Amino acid sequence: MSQELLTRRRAFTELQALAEQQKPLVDLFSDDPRRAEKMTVAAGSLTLDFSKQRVTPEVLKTLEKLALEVDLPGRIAALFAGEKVNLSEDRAALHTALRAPSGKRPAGLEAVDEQLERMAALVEKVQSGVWRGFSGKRITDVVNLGVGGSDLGPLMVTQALREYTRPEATHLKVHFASTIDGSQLFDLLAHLNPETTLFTISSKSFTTIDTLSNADTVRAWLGGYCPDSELLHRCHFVGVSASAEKMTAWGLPEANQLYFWDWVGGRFSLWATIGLPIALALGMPVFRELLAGAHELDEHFRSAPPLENLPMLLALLGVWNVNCLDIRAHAILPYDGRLKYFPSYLEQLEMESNGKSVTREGVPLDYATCPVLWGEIGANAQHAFYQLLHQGTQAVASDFIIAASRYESMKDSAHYESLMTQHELNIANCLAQSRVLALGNAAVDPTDNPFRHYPGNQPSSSLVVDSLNARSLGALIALYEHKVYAQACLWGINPFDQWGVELGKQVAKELLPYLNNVGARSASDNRAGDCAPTMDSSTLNLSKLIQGGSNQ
């Protein structure tokens, strides 16, 4: 069935007309004292207050009409049923099956349980000290070598849930290295003991040059201490990939291989064996709780009607902001240091998924899709880019994320009262910033003091988590995953491919021979370079410039 463009839909035309009639937020709140109560929706441990979005009840009804016109409920059912929703790659997107109980998965996915059990067994060996390095010493450090979805998800979760580390995992230190320039890796190798360090190589294709170049560097480093290649691979490397053949070709024995499948997109893969660093760092029970929390949100997404459905609401509000109000920037502002890497995680999840300019059938779009996402821990961001949000020249939508409860496990601590004072101050800042962004300070006449005038009317949503733990974090991540899918359905695009990242990698490979060659050229050689004849003059000139500098 051909996908109708968003701008051709009847409900969207109605939304455009409503956008021209909108009132500022300060008036919307004045008109209805119960506005916040009416525009608050909960699902499990998550509560969404979207009253500071520039919507009216009529706008919401029309957004609901749009959701039904696009058949969002049917599209959601197709996702969970394992239909081929990834059209350009002709496959399903079954990441939700990874966190579902065995009896609730589509038929034929028994291997999910098998790999979870393999992962659990490997984690137990490492944490218990059964797994030993080449000299017989137990493993004390694990380094995850991955990039993109093989890095951002596990890194974000281990940072967020560190306080819930199980006793069996406390002696392990888990590190992450992703950059292709080796800077993270070299910093780590300077302090790690080769006898007690295990490296996980996480790559869906097991061809990712960033990850494999780091893995080759590590193998050379370890080889300086253990000349027995077979022993080195058996004791110090674990592979996580969809390609068993390539892991074997690299030298990994079958017992050191964990698998996942081509229907698991990289940015949706932390629920699979890519989550190995999470289980190693925090314990397998914590990982299973993460899965359970995500599954609970999955069930909500499948069953709740559009205006009571948190992911659908976020998706619809996003389309309203981007396509009706022309707001092309979106800030993610968690007021919780544990969510330090959550904005980075969402940057990849949303922009790699929905940064598309053609429909699922390849038809060019005549409207905007994914906004530019960025963010930071809110309390830090207040002293960085909030100036632009409050008094800049462009509209920005924001998500404020806050945990209602904190430090429950420290009630007997002598520092509990001071910790709670800080928590209350943090909450006060979160609520104050969202209020000022929305309502400004109308009492100040901009003609009297333009420097202290806050215009307000910047839309935001406030997402309150009862308490940040493995289950609620799983739900929070799944919430944004499903928001991305729902928005993709509304925009008529495919969120599960990422062809846009491929060409740069290809050109980089084509440039390598020239970079290797140019250092040997004479300084007076001004030829364009016969080993890269299709390159533009700027790229070739920069290559020569950089190589010339490196040879001085």
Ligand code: F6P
Given for the second form:
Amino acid sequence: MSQELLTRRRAFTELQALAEQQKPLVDLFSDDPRRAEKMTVAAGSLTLDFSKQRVTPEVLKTLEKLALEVDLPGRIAALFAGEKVNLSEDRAALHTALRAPSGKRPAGLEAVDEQLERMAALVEKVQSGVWRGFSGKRITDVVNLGVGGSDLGPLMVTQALREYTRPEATHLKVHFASTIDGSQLFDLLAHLNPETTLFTISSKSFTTIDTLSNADTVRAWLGGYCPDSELLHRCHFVGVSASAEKMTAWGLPEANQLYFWDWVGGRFSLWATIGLPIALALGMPVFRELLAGAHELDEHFRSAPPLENLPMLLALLGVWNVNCLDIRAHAILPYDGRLKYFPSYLEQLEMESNGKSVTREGVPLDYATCPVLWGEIGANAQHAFYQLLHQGTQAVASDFIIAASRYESMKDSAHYESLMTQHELNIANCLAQSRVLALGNAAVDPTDNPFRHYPGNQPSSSLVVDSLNARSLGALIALYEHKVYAQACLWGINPFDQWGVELGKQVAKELLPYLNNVGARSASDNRAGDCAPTMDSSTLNLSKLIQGGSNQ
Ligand code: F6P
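Having seen the form predicted alone, the form predicted together with the ligand:
What follows is the entire complex, opening with the chain shown before.
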């Protein structure tokens, strides 16, 4: 039996025993008036209050024991040193090297600076107007074509930091298109000017059909305005990938190619040249600040002891919730409209990384791993799914995220006071929700009024960001990245592969020729099964139904 299994750890057995003796949060708070003070930890611009988690000092000590039993410090050192922590793909996961100053990187990664400089030069050319479209006009719009890690990170950061856009970037509008059905492109192409639009094709593999089909549609669209294909590729496309050959094969000149490497996971790649849309939209200095903020958190992760270490704490509390309290759902609730895409970003980061059911060596697990994680801007979610959090039957752990100061740059404007009132309302809502989720309204007897009874005891963490800017956002993202890694170590799984995504892609490929066939026939033709004997009857019927519909 694998030593890596969580359930074989001594500290885990102790934690299970402690879970049996749990007291509700309302009692934990009344037992110790200094609870919040004792359970608040800071790292740079981030402060974590985990006092509303269902833990006692004894549970925390045992979680620390678990961290040491798993040798989290050793595993962290291995990650940073560039050891092959991604066993199933036999490679390192060195996203931390992308944001480290050159002197602090493992040897042999000089290409990191070289690509960053190439990216900066390209950004400069586009922003300054040296880069021109096919008819000689300046670029006004950029569309990033990418999906998953090649879309979500740049999209999330660009939205979050818009107010920090540097003067050199203000005239550029940056858009994102990821969906394979072409719907986002369809909307964008309807109002974009082909003469002044640049497309970044972002794909680590440069084989992802979602992205390449969007790129092909764009190329056809541009071809309708300029028949010179060489000119179009040179003036309207930039590729970002780990495969130079594939970018070249697609028609991209070498000067229009930016690279990154196999050892950067797709969902950890916004720090590499995949960050190009961020730099184009906000300015290269903002991108560099983002890297610096993430590096600060990296240093914290490497050096702070488990119970003062923010990523480790989030990871340990997550394991306590999932594996000891059986809480299998996790809500991400930013009380900040700028973090609109943060929940989707974390959905990929956490669930694609830790949605696994075998150990790093392939041994089946006998316990749960990543919970179902989803989220929404907190204040909006209050009017959508909070009812379930408050009075549903499902136990859910939540992360509340809020910035302490807001609208600093608006002090002289006429609506500053109103904005500050909104900020206070927002804080009040955030605090009220986490309080009610934790403590409920025990005073109301459920037998008197069952409809107005709030049971409480739903655990949450509150993360306070001093002020949301490039540096603190970099740290916030790195915090969750490291939480994911620490949690994977605790669960004994590999967070850096994603084999589960591959089969669906392969079956879609197999279905395509079959769909083409059905499309050429009538909907009533029941010979369809002959073309794809291995397909199930539901898939066959649905494809006939849909293709029949589209051909009537
Ligand atoms: O959906 C799986 C996935 O492989 C993600 O891990 C990745 O971020 C995304 O597809 C896009 O991949 P690529 O950057 O290679 O186009």
